[in-house]
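For reference, the chain that follows is the form predicted alone, supplied as structure tokens.
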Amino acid sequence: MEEELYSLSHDEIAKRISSMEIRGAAFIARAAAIALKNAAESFHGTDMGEFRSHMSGAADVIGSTRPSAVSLPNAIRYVLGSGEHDTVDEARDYMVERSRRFVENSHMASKRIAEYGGKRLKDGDVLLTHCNSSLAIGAMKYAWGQGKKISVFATESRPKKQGYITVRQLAEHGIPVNLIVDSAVRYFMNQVDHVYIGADSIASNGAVINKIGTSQVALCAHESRVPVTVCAETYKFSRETTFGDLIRIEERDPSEIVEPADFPGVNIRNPVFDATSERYIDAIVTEKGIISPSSAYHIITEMEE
């Protein structure tokens, strides 16, 4: 699916991100980088002012699609860069190369996180995961490939039920997996050795923004003394939170839950994410290594253009 994006306009990619046809923070970030590349290549003029306006407009369209996914503005910031260019050709080549490098680095980060996260698991471990994190699944697959006979509980993750994708991916890999409803997390937590989840964004204090219900999973794990491990690339860390900005929690159309017309007079709320306090996170696995939540600030301040 990623290769298909190179043939689409930045507007078409933005629509797919907004509709959640493209989902998952890592894929969203790579899609944003590819969209900017396509936008740069679609400009055929020679005026630098017009090119800057064209790219600024494309960045605004792409950046407005998913407000809670910090990976999105971070990808845009990286591709656009801060270099000064004399000609449109120079600027275009610069952004195309930055896009290529971002996508390549994103895939490399996924491989490293799978390895680092997989090494933490032991033979016979039982895991619980929420939603559909390609990084958390990658760590499980890595552990399985090392001969560790793990098994997994995966939540449905309503309302979009991304957990269905998770269980299919694990089952296809041969990993024993149990599909459970979100509200059954506490019931099964005493059988679990590790919670492995992904993240859409990580704040400077180490708090994790992820699929709605993640905070309840973490609270149940904390009460049961089950460690919670978050798998996330460093481009999901929010620079803005170091200056006091809050990560906006996106609310989507209530029709994703029920048909509003069937419940007259009822206000239906559909937040997509929630915030999990750093107090309930034991470790964050990044491509730079495994860190404590308190180290998030240092990761952010060391981020390079």
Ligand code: RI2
Second form
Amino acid sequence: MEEELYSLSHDEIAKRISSMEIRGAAFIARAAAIALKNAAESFHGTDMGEFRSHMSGAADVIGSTRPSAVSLPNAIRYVLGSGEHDTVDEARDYMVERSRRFVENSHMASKRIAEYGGKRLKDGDVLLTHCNSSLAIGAMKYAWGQGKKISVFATESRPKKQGYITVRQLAEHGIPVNLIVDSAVRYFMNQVDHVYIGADSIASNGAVINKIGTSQVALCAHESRVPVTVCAETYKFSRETTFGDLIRIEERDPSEIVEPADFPGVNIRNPVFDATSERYIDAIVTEKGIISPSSAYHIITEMEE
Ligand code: RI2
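Cool, the form predicted alone is there; where's the form predicted together with this ligand?
Every chain and every other molecule in the complex is listed next, the one we just looked at coming first.
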């Protein structure tokens, strides 16, 4: 599916991110990097001013698709870079190369996170996951590949039910998996050794923004003394939060939950992410190593401009 993106316009990629045909914070970030490459290559003039406004227009369109995924602006910032260029050709080549590097680094980061996160698991461990995180699933597959007989509880993750993708991916890999409704988390938590989840964004204080319901899962795990591990690349850390900005929680169309016409007079709310306090997170597995949430600020200050 990623290969297919190279033949699409940046507008088309933005539409697919918006509609969630392209989803998952890591994939969204790579799609944004590819969309910018396509945008740069689709510009045929020689005027630097026009090229700059073409690229900043494309960045705005792509960047406004999923407001809670900080991986998106971070990918855009990386690809646009800070280099000064004299000609359009030079600027285009620079951005195409930065896009290639971002995608490559992202894949490399996923691999490392799978390894570091997978090594922490033990034979017989029972995991619980929420939504569909390619990184958390990567760690589970790595552990399985090491011969550890893990098993997983996976929530449905209403309203978009990305949990269905998770259970299919795990079952196809041969990993024993139980599909549960979101409200069954507490019922099963006493059988769980680890909660493994992904992240859409991480704030400078270590708070994790992830699929709606994550904070309930983490609270419940905390009460049962089950460690919560978050798998996330460093490009999901939000530099802006260091300077006081808050990560915006995306609220999507109510029709993703129910048909509004069936509930006249009812206000239907559909926030799709929530913030989990760093107090309920034991570790964040990044490509740079496993850190405590309190190290988030240092990760941000070390991020490449
Ligand atoms: P990876 C997803 O968001 C989920 O919240 C998931 O936990 C997170 O991105 C990270 O996914 P959505 O796009 O980057 O389904 O680990 O709203 O694949």
